[in-house]
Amino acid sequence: MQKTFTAINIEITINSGQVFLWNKIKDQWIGIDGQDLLILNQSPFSVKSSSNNIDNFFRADDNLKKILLDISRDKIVAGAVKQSPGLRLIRQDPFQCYISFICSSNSSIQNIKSMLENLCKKFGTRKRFEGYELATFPKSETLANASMRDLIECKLGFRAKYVKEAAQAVESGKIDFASLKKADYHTTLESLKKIRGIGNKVADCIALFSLDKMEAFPIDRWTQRILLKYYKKFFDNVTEKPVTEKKYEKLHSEILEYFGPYAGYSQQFLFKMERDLNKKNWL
(Lines of atoms letter the chains of each structure in order from A and count residues from 1; the text may use other names and numbers.)
(Lines give C-alpha, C1' and ligand atoms only; values in the text may rest on other atoms or scores of the structure.)
Protein backbone atom coordinates (compact mmCIF):
# COMPACT_ATOMS: atom_id res chain seq x y z
CA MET A 1 0.00 0.00 0.00
CA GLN A 2 1.22 3.51 -0.76
CA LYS A 3 0.08 6.93 0.33
CA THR A 4 1.34 10.44 -0.39
CA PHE A 5 1.99 13.06 2.29
CA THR A 6 3.17 16.64 1.96
CA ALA A 7 5.78 18.83 3.66
CA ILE A 8 7.62 16.01 5.43
CA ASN A 9 11.38 15.89 5.00
CA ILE A 10 12.39 12.24 5.35
CA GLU A 11 16.13 12.80 5.75
CA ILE A 12 15.71 15.43 8.45
CA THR A 13 13.12 13.35 10.30
CA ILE A 14 15.06 10.08 10.23
CA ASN A 15 18.23 11.96 11.19
CA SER A 16 16.88 13.52 14.36
CA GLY A 17 17.72 10.99 17.06
CA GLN A 18 14.29 9.38 17.21
CA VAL A 19 14.97 6.17 15.28
CA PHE A 20 18.02 4.03 14.54
CA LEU A 21 17.18 1.06 12.32
CA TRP A 22 17.27 2.93 9.02
CA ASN A 23 19.57 3.00 5.99
CA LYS A 24 19.60 5.15 2.89
CA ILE A 25 19.99 3.18 -0.34
CA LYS A 26 20.23 5.47 -3.36
CA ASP A 27 17.18 7.74 -3.04
CA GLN A 28 15.22 5.53 -0.65
CA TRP A 29 15.18 5.19 3.12
CA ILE A 30 14.68 1.57 4.22
CA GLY A 31 13.70 0.92 7.81
CA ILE A 32 12.32 -1.43 10.43
CA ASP A 33 9.41 -0.55 12.69
CA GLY A 34 8.65 -3.57 14.86
CA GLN A 35 7.36 -6.28 12.54
CA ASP A 36 6.89 -3.80 9.72
CA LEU A 37 9.32 -2.93 6.93
CA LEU A 38 9.03 0.57 5.50
CA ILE A 39 10.36 2.14 2.31
CA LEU A 40 10.29 5.94 2.10
CA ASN A 41 10.77 8.11 -0.99
CA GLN A 42 11.07 11.89 -0.89
CA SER A 43 10.26 12.85 -4.48
CA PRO A 44 7.51 12.08 -5.13
CA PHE A 45 6.85 11.55 -1.42
CA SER A 46 5.61 8.05 -0.68
CA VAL A 47 5.56 5.47 2.08
CA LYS A 48 5.42 1.76 1.40
CA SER A 49 4.67 -0.59 4.26
CA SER A 50 4.90 -4.38 4.39
CA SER A 51 1.94 -4.39 6.80
CA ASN A 52 -0.14 -1.72 5.01
CA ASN A 53 0.03 0.44 8.14
CA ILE A 54 1.27 3.85 7.04
CA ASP A 55 -0.82 6.56 8.70
CA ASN A 56 0.63 5.78 12.11
CA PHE A 57 4.35 6.27 11.54
CA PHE A 58 4.37 9.96 10.61
CA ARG A 59 1.58 10.87 13.05
CA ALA A 60 -0.83 11.84 10.28
CA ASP A 61 -3.53 12.46 12.90
CA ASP A 62 -1.64 15.34 14.56
CA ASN A 63 -2.96 18.86 13.96
CA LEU A 64 0.44 20.02 12.78
CA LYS A 65 -0.65 23.55 11.88
CA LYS A 66 -1.94 24.09 15.41
CA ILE A 67 1.13 22.48 17.00
CA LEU A 68 3.69 24.49 15.02
CA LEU A 69 1.78 27.71 15.64
CA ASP A 70 1.72 26.96 19.36
CA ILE A 71 5.41 26.10 19.77
CA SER A 72 6.56 28.94 17.49
CA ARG A 73 5.47 31.48 20.09
CA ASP A 74 9.02 31.02 21.38
CA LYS A 75 11.45 32.75 19.02
CA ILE A 76 14.24 30.15 19.44
CA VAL A 77 11.85 27.31 18.64
CA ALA A 78 10.42 29.34 15.75
CA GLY A 79 13.95 29.61 14.34
CA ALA A 80 14.50 25.87 14.76
CA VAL A 81 11.21 25.16 12.96
CA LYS A 82 12.23 27.50 10.15
CA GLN A 83 15.58 25.70 9.88
CA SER A 84 13.98 22.21 9.68
CA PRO A 85 10.36 22.76 8.57
CA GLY A 86 10.03 19.18 7.35
CA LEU A 87 10.94 17.62 10.71
CA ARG A 88 8.23 15.44 12.22
CA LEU A 89 7.78 13.42 15.36
CA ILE A 90 7.52 9.71 14.63
CA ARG A 91 5.12 7.29 16.30
CA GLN A 92 7.27 4.18 16.60
CA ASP A 93 6.51 0.59 17.46
CA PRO A 94 6.49 0.82 21.29
CA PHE A 95 8.51 -2.33 22.00
CA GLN A 96 11.22 -1.39 19.53
CA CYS A 97 11.37 2.15 20.92
CA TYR A 98 11.49 0.81 24.50
CA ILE A 99 14.44 -1.49 23.80
CA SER A 100 16.16 1.07 21.56
CA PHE A 101 16.36 3.71 24.26
CA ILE A 102 17.39 1.21 26.93
CA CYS A 103 20.30 0.47 24.59
CA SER A 104 20.96 4.20 24.17
CA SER A 105 22.43 4.62 27.65
CA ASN A 106 25.95 6.10 27.48
CA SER A 107 26.22 5.42 23.76
CA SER A 108 26.44 7.22 20.41
CA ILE A 109 23.77 7.07 17.72
CA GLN A 110 26.05 4.91 15.56
CA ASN A 111 26.65 2.41 18.41
CA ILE A 112 22.95 2.23 19.24
CA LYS A 113 22.21 1.47 15.59
CA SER A 114 24.86 -1.28 15.58
CA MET A 115 23.48 -2.93 18.75
CA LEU A 116 19.93 -2.91 17.41
CA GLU A 117 21.01 -4.29 14.04
CA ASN A 118 22.78 -7.13 15.88
CA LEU A 119 19.59 -7.90 17.82
CA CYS A 120 17.56 -7.99 14.59
CA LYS A 121 20.06 -10.28 12.83
CA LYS A 122 20.20 -12.73 15.73
CA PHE A 123 16.60 -12.67 16.98
CA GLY A 124 14.42 -11.09 14.26
CA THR A 125 12.45 -12.70 11.44
CA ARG A 126 13.76 -12.37 7.87
CA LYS A 127 11.28 -10.72 5.50
CA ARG A 128 11.42 -9.78 1.84
CA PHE A 129 9.67 -6.63 0.70
CA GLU A 130 9.96 -4.66 -2.53
CA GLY A 131 13.21 -6.41 -3.44
CA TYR A 132 14.84 -5.91 -0.01
CA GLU A 133 15.44 -8.57 2.63
CA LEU A 134 15.59 -7.40 6.23
CA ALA A 135 15.22 -8.87 9.69
CA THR A 136 12.32 -7.43 11.71
CA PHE A 137 12.76 -6.29 15.29
CA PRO A 138 12.72 -9.18 17.79
CA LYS A 139 9.46 -9.88 19.59
CA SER A 140 9.30 -9.45 23.36
CA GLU A 141 8.86 -13.20 23.90
CA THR A 142 12.06 -13.92 21.96
CA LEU A 143 14.19 -11.47 23.92
CA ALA A 144 12.63 -12.50 27.23
CA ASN A 145 13.76 -16.08 26.59
CA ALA A 146 17.14 -15.21 25.06
CA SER A 147 20.29 -16.36 26.81
CA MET A 148 22.58 -13.76 28.32
CA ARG A 149 25.38 -15.15 26.18
CA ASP A 150 23.44 -14.50 22.97
CA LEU A 151 22.49 -10.99 24.10
CA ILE A 152 26.06 -10.14 25.05
CA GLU A 153 27.19 -11.38 21.62
CA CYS A 154 25.05 -8.57 20.18
CA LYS A 155 27.56 -6.15 21.77
CA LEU A 156 25.05 -4.83 24.31
CA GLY A 157 27.55 -4.86 27.17
CA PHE A 158 25.97 -3.99 30.55
CA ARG A 159 22.68 -3.31 28.75
CA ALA A 160 22.14 -7.03 28.01
CA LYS A 161 20.58 -7.76 31.40
CA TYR A 162 18.39 -4.65 31.12
CA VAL A 163 17.11 -5.72 27.70
CA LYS A 164 16.23 -9.21 28.93
CA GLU A 165 14.46 -7.92 32.04
CA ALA A 166 12.63 -5.26 30.02
CA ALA A 167 11.33 -7.91 27.60
CA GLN A 168 10.28 -10.11 30.53
CA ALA A 169 8.35 -7.16 31.98
CA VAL A 170 6.36 -6.90 28.75
CA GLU A 171 5.72 -10.65 28.66
CA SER A 172 4.52 -10.67 32.30
CA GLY A 173 2.20 -7.72 31.71
CA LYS A 174 4.12 -5.43 34.05
CA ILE A 175 4.57 -3.16 31.04
CA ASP A 176 1.46 -2.88 28.86
CA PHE A 177 1.97 -0.42 26.02
CA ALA A 178 -1.73 -0.19 25.11
CA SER A 179 -2.56 0.83 28.69
CA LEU A 180 0.34 3.27 28.86
CA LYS A 181 -0.86 5.02 25.70
CA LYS A 182 -4.16 5.69 27.48
CA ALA A 183 -2.56 6.64 30.81
CA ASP A 184 -1.53 10.15 31.78
CA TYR A 185 2.06 11.33 31.39
CA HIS A 186 3.13 10.89 35.02
CA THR A 187 1.62 7.39 35.31
CA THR A 188 3.40 6.37 32.10
CA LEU A 189 6.73 7.75 33.27
CA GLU A 190 6.54 6.11 36.70
CA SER A 191 5.56 2.76 35.17
CA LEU A 192 8.49 2.82 32.76
CA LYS A 193 10.96 3.86 35.46
CA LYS A 194 10.20 0.71 37.44
CA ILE A 195 12.21 -1.18 34.80
CA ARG A 196 15.95 -1.44 35.41
CA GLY A 197 17.88 0.63 32.89
CA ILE A 198 15.11 3.22 32.48
CA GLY A 199 15.58 6.60 34.10
CA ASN A 200 13.79 9.87 33.46
CA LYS A 201 15.43 10.68 30.13
CA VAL A 202 14.93 7.21 28.62
CA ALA A 203 11.34 7.08 29.92
CA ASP A 204 10.64 10.48 28.34
CA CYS A 205 12.04 9.29 24.98
CA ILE A 206 9.83 6.19 25.03
CA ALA A 207 6.81 8.25 26.11
CA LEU A 208 7.33 10.89 23.41
CA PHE A 209 8.35 8.73 20.47
CA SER A 210 5.95 5.82 20.92
CA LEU A 211 3.28 6.47 23.57
CA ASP A 212 1.75 9.79 22.44
CA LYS A 213 2.93 11.87 25.40
CA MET A 214 3.49 15.24 23.72
CA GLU A 215 4.44 16.87 27.03
CA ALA A 216 7.49 14.61 27.41
CA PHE A 217 10.75 16.58 27.08
CA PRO A 218 13.78 14.25 27.24
CA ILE A 219 16.60 15.98 29.13
CA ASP A 220 20.14 14.86 28.34
CA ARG A 221 23.42 16.75 27.98
CA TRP A 222 22.24 18.20 24.65
CA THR A 223 18.96 19.55 26.03
CA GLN A 224 20.75 20.78 29.15
CA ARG A 225 23.16 22.64 26.88
CA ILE A 226 20.22 24.14 24.95
CA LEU A 227 18.42 25.24 28.11
CA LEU A 228 21.58 26.80 29.54
CA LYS A 229 22.43 28.52 26.27
CA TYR A 230 19.03 29.97 25.37
CA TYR A 231 16.73 29.70 28.39
CA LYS A 232 18.77 29.95 31.60
CA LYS A 233 16.78 32.93 32.92
CA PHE A 234 13.51 30.97 32.61
CA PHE A 235 14.47 27.79 34.48
CA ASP A 236 15.68 27.72 38.09
CA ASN A 237 16.60 24.03 38.00
CA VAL A 238 18.86 23.91 34.96
CA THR A 239 22.60 23.46 35.66
CA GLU A 240 25.69 22.06 33.98
CA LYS A 241 25.67 19.08 36.36
CA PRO A 242 23.73 15.87 35.59
CA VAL A 243 20.08 16.34 36.51
CA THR A 244 19.05 14.42 39.64
CA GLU A 245 15.73 12.58 39.90
CA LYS A 246 14.18 15.32 42.02
CA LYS A 247 15.53 18.17 39.91
CA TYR A 248 14.43 16.42 36.69
CA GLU A 249 10.82 16.46 37.86
CA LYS A 250 11.00 20.11 38.93
CA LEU A 251 12.75 21.09 35.71
CA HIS A 252 10.16 19.25 33.63
CA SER A 253 7.37 21.15 35.41
CA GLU A 254 9.10 24.44 34.55
CA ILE A 255 9.63 23.29 30.94
CA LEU A 256 5.98 22.30 30.54
CA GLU A 257 4.82 25.61 31.97
CA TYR A 258 7.09 27.50 29.57
CA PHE A 259 6.79 25.45 26.35
CA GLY A 260 3.20 24.24 26.78
CA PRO A 261 1.42 20.96 25.98
CA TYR A 262 3.53 20.29 22.86
CA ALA A 263 6.85 20.61 24.69
CA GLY A 264 8.00 17.37 23.06
CA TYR A 265 7.74 18.92 19.61
CA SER A 266 9.74 21.94 20.82
CA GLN A 267 12.42 19.65 22.22
CA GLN A 268 12.78 17.77 18.96
CA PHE A 269 13.26 20.90 16.86
CA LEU A 270 15.73 22.35 19.38
CA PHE A 271 17.65 19.07 19.64
CA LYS A 272 18.02 18.81 15.86
CA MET A 273 19.07 22.45 15.58
CA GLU A 274 21.79 22.22 18.24
CA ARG A 275 23.31 18.95 17.04
CA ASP A 276 23.42 20.27 13.47
CA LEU A 277 25.01 23.48 14.74
CA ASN A 278 27.73 21.35 16.36
CA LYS A 279 28.08 19.22 13.19
CA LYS A 280 27.31 15.97 14.99
CA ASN A 281 26.82 12.81 12.93
CA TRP A 282 23.45 11.17 12.45
CA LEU A 283 22.67 7.86 10.73
Second form
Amino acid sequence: MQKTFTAINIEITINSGQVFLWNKIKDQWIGIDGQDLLILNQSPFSVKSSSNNIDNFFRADDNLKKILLDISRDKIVAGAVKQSPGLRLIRQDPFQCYISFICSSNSSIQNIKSMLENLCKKFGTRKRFEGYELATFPKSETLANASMRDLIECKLGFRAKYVKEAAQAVESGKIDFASLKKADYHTTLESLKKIRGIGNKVADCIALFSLDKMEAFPIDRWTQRILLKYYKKFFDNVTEKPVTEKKYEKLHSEILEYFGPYAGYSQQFLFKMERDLNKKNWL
DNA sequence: TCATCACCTGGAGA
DNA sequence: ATCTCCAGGTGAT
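Form predicted on its own done; form predicted in complex with the DNA now:
Whole complex next, starting from this chain.
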Protein backbone atom coordinates (compact mmCIF):
# COMPACT_ATOMS: atom_id res chain seq x y z
CA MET A 1 0.00 0.00 0.00
CA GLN A 2 1.40 3.32 -1.01
CA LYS A 3 1.62 5.86 1.77
CA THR A 4 0.71 9.23 0.44
CA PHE A 5 -0.58 10.84 3.60
CA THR A 6 -0.66 10.52 7.37
CA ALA A 7 -1.71 7.05 8.46
CA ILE A 8 -5.16 6.34 9.79
CA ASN A 9 -5.42 6.77 13.53
CA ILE A 10 -7.90 4.13 14.63
CA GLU A 11 -8.44 5.35 18.17
CA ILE A 12 -9.17 8.91 17.08
CA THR A 13 -11.42 7.80 14.26
CA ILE A 14 -13.47 5.41 16.38
CA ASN A 15 -13.76 8.08 19.07
CA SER A 16 -15.10 10.83 16.90
CA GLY A 17 -18.80 10.28 17.36
CA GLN A 18 -19.49 8.46 14.14
CA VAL A 19 -19.82 4.93 15.51
CA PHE A 20 -21.03 3.43 18.75
CA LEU A 21 -20.68 -0.36 18.69
CA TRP A 22 -16.94 -0.55 19.32
CA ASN A 23 -14.81 -1.78 22.19
CA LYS A 24 -11.10 -1.78 22.79
CA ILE A 25 -9.81 -5.14 23.94
CA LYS A 26 -6.12 -5.20 24.72
CA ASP A 27 -4.53 -3.47 21.77
CA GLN A 28 -7.24 -3.95 19.22
CA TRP A 29 -10.63 -2.47 18.43
CA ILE A 30 -13.55 -4.84 17.88
CA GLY A 31 -16.63 -3.46 16.19
CA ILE A 32 -19.95 -4.29 14.62
CA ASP A 33 -20.86 -2.99 11.17
CA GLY A 34 -24.18 -4.45 10.08
CA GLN A 35 -23.72 -8.20 9.66
CA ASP A 36 -19.99 -7.75 9.64
CA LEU A 37 -17.57 -7.95 12.55
CA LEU A 38 -14.40 -5.92 12.26
CA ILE A 39 -11.11 -6.16 14.11
CA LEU A 40 -8.70 -3.26 13.80
CA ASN A 41 -5.04 -3.12 14.74
CA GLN A 42 -3.04 0.09 14.76
CA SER A 43 0.48 -1.27 14.43
CA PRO A 44 1.07 -3.03 12.34
CA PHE A 45 -2.04 -1.63 10.75
CA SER A 46 -4.64 -4.20 9.78
CA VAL A 47 -8.37 -4.46 9.17
CA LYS A 48 -10.01 -7.86 9.47
CA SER A 49 -13.58 -8.36 8.32
CA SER A 50 -15.69 -11.40 9.10
CA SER A 51 -17.60 -11.18 5.85
CA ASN A 52 -15.13 -9.85 3.35
CA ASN A 53 -16.80 -6.49 3.38
CA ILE A 54 -16.56 -4.92 -0.05
CA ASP A 55 -17.57 -1.47 1.18
CA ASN A 56 -14.51 0.35 2.30
CA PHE A 57 -14.82 1.21 5.95
CA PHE A 58 -12.13 3.88 5.95
CA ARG A 59 -12.99 5.34 2.57
CA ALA A 60 -9.59 4.68 1.02
CA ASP A 61 -11.19 5.59 -2.31
CA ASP A 62 -11.43 9.23 -1.26
CA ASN A 63 -8.75 11.54 -2.55
CA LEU A 64 -7.71 12.54 0.93
CA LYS A 65 -4.87 14.77 -0.13
CA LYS A 66 -7.16 16.82 -2.31
CA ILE A 67 -9.90 16.90 0.33
CA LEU A 68 -7.68 17.97 3.21
CA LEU A 69 -6.08 20.62 1.05
CA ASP A 70 -9.49 21.91 0.05
CA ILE A 71 -11.00 22.10 3.53
CA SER A 72 -7.80 23.58 4.96
CA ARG A 73 -8.55 26.84 3.18
CA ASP A 74 -10.25 27.64 6.45
CA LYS A 75 -7.69 28.25 9.17
CA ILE A 76 -9.69 26.75 12.03
CA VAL A 77 -10.27 23.58 10.05
CA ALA A 78 -6.60 23.55 9.05
CA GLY A 79 -5.70 23.62 12.73
CA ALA A 80 -8.11 20.80 13.52
CA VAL A 81 -6.64 18.71 10.70
CA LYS A 82 -3.14 19.36 11.99
CA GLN A 83 -4.23 18.33 15.46
CA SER A 84 -5.80 15.01 14.33
CA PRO A 85 -4.34 14.18 10.93
CA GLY A 86 -5.22 10.50 11.34
CA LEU A 87 -8.95 11.16 11.69
CA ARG A 88 -11.05 9.65 8.93
CA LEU A 89 -14.64 9.66 7.86
CA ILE A 90 -16.15 6.18 8.07
CA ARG A 91 -18.40 4.44 5.58
CA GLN A 92 -20.83 2.50 7.75
CA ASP A 93 -23.47 -0.07 7.11
CA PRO A 94 -26.45 2.14 6.16
CA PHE A 95 -29.14 0.34 8.13
CA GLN A 96 -27.12 0.32 11.32
CA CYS A 97 -26.22 3.96 10.84
CA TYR A 98 -29.88 4.85 10.20
CA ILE A 99 -31.10 3.13 13.37
CA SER A 100 -28.14 4.38 15.43
CA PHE A 101 -28.82 8.03 14.77
CA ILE A 102 -32.56 7.67 15.24
CA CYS A 103 -31.60 6.38 18.69
CA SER A 104 -29.21 9.27 19.24
CA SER A 105 -31.88 11.94 19.59
CA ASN A 106 -31.84 13.70 22.93
CA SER A 107 -29.50 11.12 24.38
CA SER A 108 -25.85 10.74 25.36
CA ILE A 109 -23.08 8.74 23.71
CA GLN A 110 -22.99 6.20 26.54
CA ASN A 111 -26.73 5.78 26.48
CA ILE A 112 -26.88 5.40 22.71
CA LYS A 113 -24.21 2.74 22.87
CA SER A 114 -26.16 0.87 25.52
CA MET A 115 -29.39 0.97 23.48
CA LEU A 116 -27.62 -0.36 20.39
CA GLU A 117 -25.87 -3.10 22.34
CA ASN A 118 -29.23 -4.18 23.73
CA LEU A 119 -30.65 -4.34 20.21
CA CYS A 120 -27.77 -6.54 19.04
CA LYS A 121 -28.09 -8.86 22.01
CA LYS A 122 -31.81 -9.29 21.60
CA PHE A 123 -32.19 -9.23 17.83
CA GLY A 124 -28.75 -9.83 16.29
CA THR A 125 -27.10 -13.03 15.11
CA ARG A 126 -24.33 -14.50 17.21
CA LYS A 127 -21.16 -14.83 15.22
CA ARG A 128 -17.69 -16.15 15.94
CA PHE A 129 -14.67 -14.39 14.54
CA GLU A 130 -11.00 -14.55 15.45
CA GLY A 131 -11.65 -16.01 18.87
CA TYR A 132 -14.40 -13.53 19.73
CA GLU A 133 -18.11 -14.20 19.78
CA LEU A 134 -20.55 -11.35 19.52
CA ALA A 135 -23.92 -10.45 18.07
CA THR A 136 -24.24 -8.62 14.77
CA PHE A 137 -26.59 -5.69 14.25
CA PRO A 138 -30.24 -6.75 13.71
CA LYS A 139 -31.53 -7.04 10.17
CA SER A 140 -34.24 -4.63 9.04
CA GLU A 141 -36.72 -7.49 8.75
CA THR A 142 -36.17 -8.48 12.37
CA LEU A 143 -36.69 -4.96 13.71
CA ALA A 144 -39.69 -4.40 11.47
CA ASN A 145 -41.39 -7.41 13.03
CA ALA A 146 -40.18 -6.83 16.58
CA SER A 147 -42.76 -6.35 19.33
CA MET A 148 -42.92 -2.98 21.05
CA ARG A 149 -42.39 -4.77 24.33
CA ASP A 150 -39.06 -6.19 23.20
CA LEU A 151 -37.97 -2.84 21.82
CA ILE A 152 -38.88 -1.08 25.04
CA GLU A 153 -36.88 -3.69 26.93
CA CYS A 154 -33.87 -2.48 24.96
CA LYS A 155 -34.36 0.87 26.74
CA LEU A 156 -35.16 2.75 23.57
CA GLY A 157 -37.84 4.79 25.33
CA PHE A 158 -39.85 7.03 23.04
CA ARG A 159 -37.56 6.03 20.14
CA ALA A 160 -38.92 2.47 20.07
CA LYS A 161 -41.82 3.29 17.78
CA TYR A 162 -39.55 5.27 15.45
CA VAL A 163 -37.12 2.37 15.17
CA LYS A 164 -39.88 -0.06 14.28
CA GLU A 165 -41.41 2.28 11.71
CA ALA A 166 -38.00 3.02 10.23
CA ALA A 167 -37.26 -0.69 9.83
CA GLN A 168 -40.68 -1.20 8.23
CA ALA A 169 -39.91 1.58 5.76
CA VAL A 170 -36.82 -0.32 4.66
CA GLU A 171 -38.77 -3.56 4.36
CA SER A 172 -41.48 -1.92 2.25
CA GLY A 173 -38.92 -0.33 -0.05
CA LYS A 174 -39.92 3.20 0.95
CA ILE A 175 -36.30 3.61 2.00
CA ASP A 176 -33.78 2.02 -0.34
CA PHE A 177 -30.18 2.64 0.64
CA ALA A 178 -28.71 1.53 -2.68
CA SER A 179 -30.72 4.18 -4.54
CA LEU A 180 -30.02 6.80 -1.90
CA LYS A 181 -26.30 6.24 -2.37
CA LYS A 182 -26.73 7.17 -6.02
CA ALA A 183 -29.16 10.02 -5.40
CA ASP A 184 -28.03 13.59 -4.81
CA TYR A 185 -27.72 15.09 -1.35
CA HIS A 186 -31.00 16.99 -1.35
CA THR A 187 -33.08 14.02 -2.58
CA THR A 188 -31.46 11.76 0.01
CA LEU A 189 -32.20 14.18 2.84
CA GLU A 190 -35.83 14.59 1.82
CA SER A 191 -36.38 10.83 1.62
CA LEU A 192 -34.86 10.22 5.04
CA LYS A 193 -36.81 13.05 6.67
CA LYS A 194 -40.11 11.41 5.74
CA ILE A 195 -39.38 8.85 8.46
CA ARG A 196 -40.60 9.81 11.93
CA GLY A 197 -37.69 10.32 14.27
CA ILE A 198 -35.47 11.66 11.51
CA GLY A 199 -35.02 15.41 11.31
CA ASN A 200 -32.32 17.46 9.62
CA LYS A 201 -29.53 16.57 11.99
CA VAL A 202 -30.10 12.82 12.02
CA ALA A 203 -30.63 12.78 8.25
CA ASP A 204 -27.31 14.57 7.75
CA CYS A 205 -25.52 12.04 9.96
CA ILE A 206 -26.94 9.09 8.02
CA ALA A 207 -26.14 10.78 4.70
CA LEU A 208 -22.57 11.61 5.71
CA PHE A 209 -21.58 8.46 7.56
CA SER A 210 -23.23 5.83 5.37
CA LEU A 211 -24.52 7.24 2.08
CA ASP A 212 -21.46 8.98 0.66
CA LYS A 213 -22.82 12.52 0.95
CA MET A 214 -19.76 14.56 1.78
CA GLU A 215 -21.68 17.80 1.56
CA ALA A 216 -23.75 16.79 4.59
CA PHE A 217 -22.83 18.88 7.64
CA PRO A 218 -24.80 17.74 10.68
CA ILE A 219 -25.68 20.71 12.89
CA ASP A 220 -26.12 19.60 16.48
CA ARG A 221 -25.51 21.35 19.77
CA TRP A 222 -21.75 21.03 19.32
CA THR A 223 -21.60 22.17 15.73
CA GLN A 224 -23.80 25.09 16.65
CA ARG A 225 -21.44 26.06 19.46
CA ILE A 226 -18.54 25.83 17.02
CA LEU A 227 -20.26 28.08 14.49
CA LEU A 228 -21.05 30.58 17.22
CA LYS A 229 -17.59 30.51 18.69
CA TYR A 230 -15.42 30.62 15.57
CA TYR A 231 -17.62 31.61 12.66
CA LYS A 232 -20.00 34.22 13.95
CA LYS A 233 -18.93 36.73 11.32
CA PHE A 234 -19.62 34.28 8.48
CA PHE A 235 -22.91 32.92 9.74
CA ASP A 236 -24.44 35.85 11.55
CA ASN A 237 -27.91 34.34 12.04
CA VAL A 238 -26.63 31.54 14.28
CA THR A 239 -27.73 31.88 17.90
CA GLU A 240 -27.83 29.69 21.01
CA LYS A 241 -31.41 28.85 20.23
CA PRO A 242 -32.26 25.61 18.43
CA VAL A 243 -31.98 25.82 14.66
CA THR A 244 -35.45 25.67 13.15
CA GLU A 245 -36.32 23.66 10.06
CA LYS A 246 -36.24 26.61 7.70
CA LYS A 247 -33.09 28.07 9.22
CA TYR A 248 -31.31 24.74 9.02
CA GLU A 249 -31.68 24.60 5.26
CA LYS A 250 -30.61 28.18 4.79
CA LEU A 251 -27.69 27.73 7.14
CA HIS A 252 -26.62 24.55 5.40
CA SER A 253 -26.46 26.20 2.02
CA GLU A 254 -24.34 29.00 3.49
CA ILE A 255 -22.11 26.41 5.13
CA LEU A 256 -21.68 24.57 1.83
CA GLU A 257 -20.74 27.80 0.16
CA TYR A 258 -18.17 28.60 2.80
CA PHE A 259 -16.64 25.18 3.58
CA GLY A 260 -17.02 23.71 0.10
CA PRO A 261 -18.07 20.33 -1.31
CA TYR A 262 -16.26 18.38 1.40
CA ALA A 263 -18.00 20.19 4.24
CA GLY A 264 -18.70 16.85 5.90
CA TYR A 265 -15.00 16.32 6.42
CA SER A 266 -14.66 19.85 7.81
CA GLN A 267 -17.43 19.15 10.28
CA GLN A 268 -15.79 15.93 11.43
CA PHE A 269 -12.49 17.61 12.21
CA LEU A 270 -14.13 20.60 13.89
CA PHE A 271 -16.41 18.37 15.95
CA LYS A 272 -13.53 16.24 17.14
CA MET A 273 -11.49 19.33 18.00
CA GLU A 274 -14.18 20.95 20.10
CA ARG A 275 -15.20 17.78 21.93
CA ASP A 276 -11.57 17.18 22.89
CA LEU A 277 -11.22 20.78 23.96
CA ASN A 278 -14.11 20.21 26.36
CA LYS A 279 -12.67 16.86 27.43
CA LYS A 280 -15.79 14.95 26.60
CA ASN A 281 -15.70 11.17 26.96
CA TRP A 282 -16.31 8.81 24.10
CA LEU A 283 -16.65 5.05 23.97
C1' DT B 1 -43.91 30.05 10.02
C1' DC B 2 -42.55 30.07 14.63
C1' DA B 3 -42.18 29.28 19.59
C1' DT B 4 -43.06 25.92 23.39
C1' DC B 5 -43.12 21.70 25.40
C1' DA B 6 -43.00 16.71 26.34
C1' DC B 7 -40.34 12.77 25.77
C1' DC B 8 -37.48 7.36 27.79
C1' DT B 9 -33.41 6.82 30.26
C1' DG B 10 -29.20 7.30 32.98
C1' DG B 11 -25.59 9.92 34.99
C1' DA B 12 -23.78 14.19 37.24
C1' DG B 13 -24.17 17.84 40.37
C1' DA B 14 -26.68 20.50 43.93
C1' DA C 1 -31.72 10.82 49.82
C1' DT C 2 -34.14 13.45 46.41
C1' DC C 3 -34.36 16.61 42.99
C1' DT C 4 -32.98 18.91 38.85
C1' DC C 5 -30.80 19.22 34.70
C1' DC C 6 -28.83 17.68 30.59
C1' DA C 7 -27.43 14.52 26.88
C1' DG C 8 -24.90 14.84 19.34
C1' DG C 9 -33.34 16.20 18.54
C1' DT C 10 -37.85 15.57 16.98
C1' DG C 11 -42.90 15.69 16.80
C1' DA C 12 -47.21 17.65 18.20
C1' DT C 13 -49.91 21.60 19.31
